[in-house]
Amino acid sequence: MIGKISVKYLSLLVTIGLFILMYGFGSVMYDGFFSPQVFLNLFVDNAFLCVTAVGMTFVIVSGGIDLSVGSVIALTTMISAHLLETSHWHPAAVIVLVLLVGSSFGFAMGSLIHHFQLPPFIVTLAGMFLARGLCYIININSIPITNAFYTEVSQFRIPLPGHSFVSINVIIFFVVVIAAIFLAHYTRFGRTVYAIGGNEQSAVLMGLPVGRTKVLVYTINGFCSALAGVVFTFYMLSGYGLHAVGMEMDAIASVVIGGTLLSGGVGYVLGTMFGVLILGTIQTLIIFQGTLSSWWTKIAIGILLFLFCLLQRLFETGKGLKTQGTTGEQKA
């Protein structure tokens, strides 16, 4: 029994591990790294990214991929701006139209994905242009946002011992979380996407709604997207339509580091918060050490992706030997 949870809990583990390395590496060469305000800041910068993230897991658990949640997060910036700064809406009705938006966007996606069969990469793709365009449209320069609503939350600060303190985008980051992690694990329908990015047509023959859960997976994944634009507004006060580019690949990146398998129906939210935290920690280590480009950040991630994919090729074959040897075992 050990060794069972041990294997099935590998990568995880591997992401902790590696993450704990990293941050102690980090506090025995330079002065100040160990500080709470320094790791409390891999949170408050990194929160839009590990709100996207979480919903990325669950594309990718189901077998699926979402190229278009950098540009979604850029479309909600753009919208909110504009309708802050031009039309003078109220906060909250900004809020609640761009997490339409982002969910609308997600399930036209989903829809097309599934009834149509077409391959999620593709759907993707044509939805990454689409609200990167529609960025432009709106306006083609920086939108900067002065509502007072949104400069308050902004520059609000939750007060923590030893001088330190969060933003609220923190403490959006852990309830996305903890939502999350009880939605894959403890709901019918987080069985049911990890059945689907298992086998497919295994969860068809044992009568599971595959269509409407494959719908409804890309539909969360729009909803944390513009949640996380939300979240990427609050951070930067500004809408623009190059904001958050290549931000998908981050996403992705995180979602692999964190132990989940590209060919789906394995992953964790935990390990997905643990890779956000380690991208967070390549680039205060590279801020810290003061001479190297921040393009090192992209490398070491690059560096860290191919790795992980070793490792999950690695898990793979072992687990298709020891099942091998098991059923040779029972046919002997």
Contents of the next structure:
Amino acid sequence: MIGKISVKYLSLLVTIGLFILMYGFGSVMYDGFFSPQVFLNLFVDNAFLCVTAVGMTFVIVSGGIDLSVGSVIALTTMISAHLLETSHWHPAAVIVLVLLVGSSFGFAMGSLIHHFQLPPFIVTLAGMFLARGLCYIININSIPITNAFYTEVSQFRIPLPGHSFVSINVIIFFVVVIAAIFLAHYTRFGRTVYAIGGNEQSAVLMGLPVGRTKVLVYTINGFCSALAGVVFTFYMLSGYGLHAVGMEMDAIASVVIGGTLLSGGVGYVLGTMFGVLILGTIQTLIIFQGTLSSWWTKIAIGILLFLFCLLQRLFETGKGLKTQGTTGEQKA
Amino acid sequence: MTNATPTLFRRLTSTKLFWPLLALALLLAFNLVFTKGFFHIEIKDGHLYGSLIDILNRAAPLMLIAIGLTLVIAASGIDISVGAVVAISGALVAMLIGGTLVLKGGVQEYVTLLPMSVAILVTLAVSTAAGLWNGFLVSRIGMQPIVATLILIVAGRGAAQLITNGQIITIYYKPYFFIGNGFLLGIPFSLYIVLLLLLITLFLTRRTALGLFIESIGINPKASRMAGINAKNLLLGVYAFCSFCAGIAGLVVCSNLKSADGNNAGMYFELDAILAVVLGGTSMTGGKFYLIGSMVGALIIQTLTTTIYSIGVPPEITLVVKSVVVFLVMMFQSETFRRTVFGKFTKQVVQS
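Right, the form predicted on its own is done, so what does the form predicted together with the partner chain look like?
Below is the whole assembly, all chains and molecules, this chain first.
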């Protein structure tokens, strides 16, 4: 039993350990790396990534994948910018609308995946191009946002001790993480998601609402992407069809580095948060290093992603061998 | 009941090539009516010119990728890294050839970093190595294909940007432009590359047992292994071949544009290529594959793009139209969808 628990949390511990190690490495190597503001900036600069990665965690735990999140973020910034600047909508109405658009987008994709039994990655790949295309239909250029509410939120700084600050985005970040942890571990929905990811067939046989949950998972991810889009709009103060290109890869990488199994069934929202922080630390390290070009960030993330996938495979094959030998025992 | 349906019609519609060809014919018919001079072909400077030739030339990179991807999808895999490989290949060849204009004794001469043939060989070798990497992850480590190729997307795009330093590299070497812009016997040279690759692939998959092996892996990997098929090496080869094709496509794209752009080259190619393969009748779940169908699929996509450009709709809408087409094709390929929609029109005996 104890062995089982430690294995269960092992990947999470590896992730947290890696984060501490990387941050420690930066602190030792570079002056000024170990300051409250540099640490807090990890949250400030990656709030949108974390929000969308949290949604992605649910999708991957359920055994699916969603490649459309980056495009949905771009679409959200585009719709927000267009409605605020051209149609002069009230900011609250804009936010409510984009969240609805994102959720419906996710709902539609989830329904296709569930009802027609289509492979998730191709449905969401098509969704990715649809959302990106819709951005360009609204406007092919970047639209700067001058709306008073948006600029105020963007510039608002919540002071913290030690002459540091965080933005409102960080508050949204933490609210989402806490809500997601609650949803994943303390609700019936969360347990169903884990059950589907573990074995969909068994979940159906147990009488769990598999279809409804799967559609809901994609809907939640659509909502999270749209919320990430709102956060991203606060961060960038513009709407552009080329925003967040490749963000889906970063989100998936964060989730995987955070210890969620790509085959589904195992994963932690908290791990995803640390995955995002690791990605942020890589970026900060490369900025502090100074001579490496920013392209190295992508290569480093690619390598890290590879290592974690490899680690997962090793765990999986190890687990597979064990369960093969003691199937009856574990079931009993 | 539908017993009275003419058998000829049945036979026609049951061939896999019928639907893609019909779609292509409809698109062309649309252009015949709405686009002036669409079918006009004339000979200028000994070359054929016209919209149709243009479509063929522009579809070449997509056709090349579709050849490789057809095999990957047939083996029930997927390679979404083809766009990144196109970017790497273009960036690498541009860097290796480079090309500067030098005055030598009053005569202008192009000097390259490496001889063109060496540069091309190195680029194709690197592209194939990228595919071997994908194949290694899928066949040896046992990763899901989507994840394995995802890693290459993330790292590959970074590598391409690293090579080009995030900028657009322009090539100044005339002979290289021939690949993407040249004409041989009045027909674009790139088409000969497509034809050659297609014929070799067709020969290897249809005249040897290789095609059958790939299909059997796609239909049932376990059973094919039991039957003594070396699935691991075959998968490795299929992924390597797909990246090799993407590498050639990268050369054509880069030669056609006379420059390499690490940031945007090959962007959205993966969707186009998947769409071409799926339109051609190969199922996403693997199994039987149709190389000629994929070629028709690629032509449909390029005709669609050219049509959108020529009828004056904003070109940005292309992405939306393509994704809608993917959604529709996907749904028609789904057994469940066909049953729910068409089940209402035909009487069926309740099974089981």
